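Here's a solo chain for you in structure tokens, the form predicted on its own.
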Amino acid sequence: MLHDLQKDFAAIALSNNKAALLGRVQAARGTPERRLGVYHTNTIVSLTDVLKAAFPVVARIVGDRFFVAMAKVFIEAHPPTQPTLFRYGHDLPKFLGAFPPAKSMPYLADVARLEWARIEAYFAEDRAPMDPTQLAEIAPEMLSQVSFSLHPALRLIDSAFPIFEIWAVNQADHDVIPGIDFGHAECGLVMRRDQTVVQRLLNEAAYQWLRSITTGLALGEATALVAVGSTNFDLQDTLHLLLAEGAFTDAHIVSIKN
């Protein structure tokens, strides 16, 4: 049956499992094993190129030889499940976190998370950002009950390592990579603005405030929660930054239960 034939061929292309089709191939030149193996090789090469395009910084950090070998292991363990290749690779950050050869680079998985967040932001649904004057139209006594609708492209990223700095110094236009202090954490956001993906570092207080907002807390609740653990949170500066980045699409009043 055609379906069975396609399934057996996919097994060859993705995992190099030739058993089901080996007896059905006639080779005028070379062996049936080699002729079938060509499809597996071509598939691995093509999907490796997809991963390199999605994770260029990871590829630059580890080098081509490491990346190609790693990609082969990943592809065979995590073959595509959707026909849209731009969605392929979302499992790579988790895979890198458990990949023994990458153990000496504990930051690598988080760098991959940042790169995948950029992919998601780029392909996210497009919506108009909120007009900042919308907040000015809300009565001051009601501001604490404001809840924000988030832009679909917004992604939050945090790491125990300076992944934003690592990403920045590993761009193609940097011939020399400066020394990096790996002993500090970084957190921030990824957004798409005017069809361009941007990322911004946030201080810990602003990051925790925004994370609280993403869970559905109103402005007053999120601010009070952050104030418990931080004395340097500036709500006005944080709002100004997030509105400028287009992180919100709407603001509305919610009733807060006592």
Contents of the next structure:
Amino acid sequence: MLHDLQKDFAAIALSNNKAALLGRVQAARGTPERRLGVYHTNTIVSLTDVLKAAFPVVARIVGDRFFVAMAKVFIEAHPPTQPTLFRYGHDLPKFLGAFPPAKSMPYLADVARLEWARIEAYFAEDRAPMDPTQLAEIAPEMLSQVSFSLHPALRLIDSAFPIFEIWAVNQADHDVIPGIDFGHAECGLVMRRDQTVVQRLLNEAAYQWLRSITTGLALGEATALVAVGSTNFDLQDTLHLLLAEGAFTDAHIVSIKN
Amino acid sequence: MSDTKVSTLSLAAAVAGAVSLAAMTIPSTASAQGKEKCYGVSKAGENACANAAGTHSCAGQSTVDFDSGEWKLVGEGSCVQMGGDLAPGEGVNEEAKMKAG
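I've shown you the form predicted on its own. Could you give me the structure of the form predicted together with the partner chain?
Let's see the whole complex now, leading with the same chain.
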């Protein structure tokens, strides 16, 4: 049966389990064991390259040999589940967080999350951002009930570590990598404008406000919530940034809950 | 919540300000902490690795063969330069060996 043959072959490609097919392959230039092994090796090498392209900063941080060795463990534990390679790697951040050899780099999983958010933003659906002047047409007394629709490419990300800074200093054009104070948290957003993925650091208050908005809270509620605990929240500035980045696709009035 | 309600006036002022700014400028950076902007360009084809990755020669590549000694190389990359090797793990190699089988 073709299906069985394919399953047996997949077992070799993904987990190097050759038992089922070993007897059906002839020795030629190399033993059957070695000839079948080529498929496993090439699968791992190919998928390692996919991961390296998706997580270039992680690769730069750990170095090539660590990355290659780590990728093999990851690929064998999390083989692709879809036939689209650009979606492969979704599970890597979580994997890194629980990967013992990466324990000395507790920020690594969050850096990987940021890189994955960039991939998601890059491949997210196209949608025109809202025209900011749409807000100007809403009656002032209705503004507190305005709720926003989010652009499909918008991602929010926060970490106990300075992941945006780590990302920035590990870009290819940084030859000299400065020391980093790992003691501060960072949060921000990832977006795509045309073909370019953009990331912006936000201060804690602006980030919490945006997080409220993404959960569906209306403008008045979200603003009141963040104004309680924070003195450095600037609504005009935050809104300006988000409108200019195209984070919203629409604004609409939600009815008041009594 | 009533005492924390945001006044219609302040909301309207902030929105009006944001709208007029958004209409004419690129975003300011006050809410974006005083850091350099982290713009990055996704290289064309960055994720189109299927082709490149699929064309390896069939000569069994040795790059995936590693001995667990290589796990000592945590920080071979930029990790150490950043000062990031926060707490060199103990028994890392043993665990890696187990994991990697």
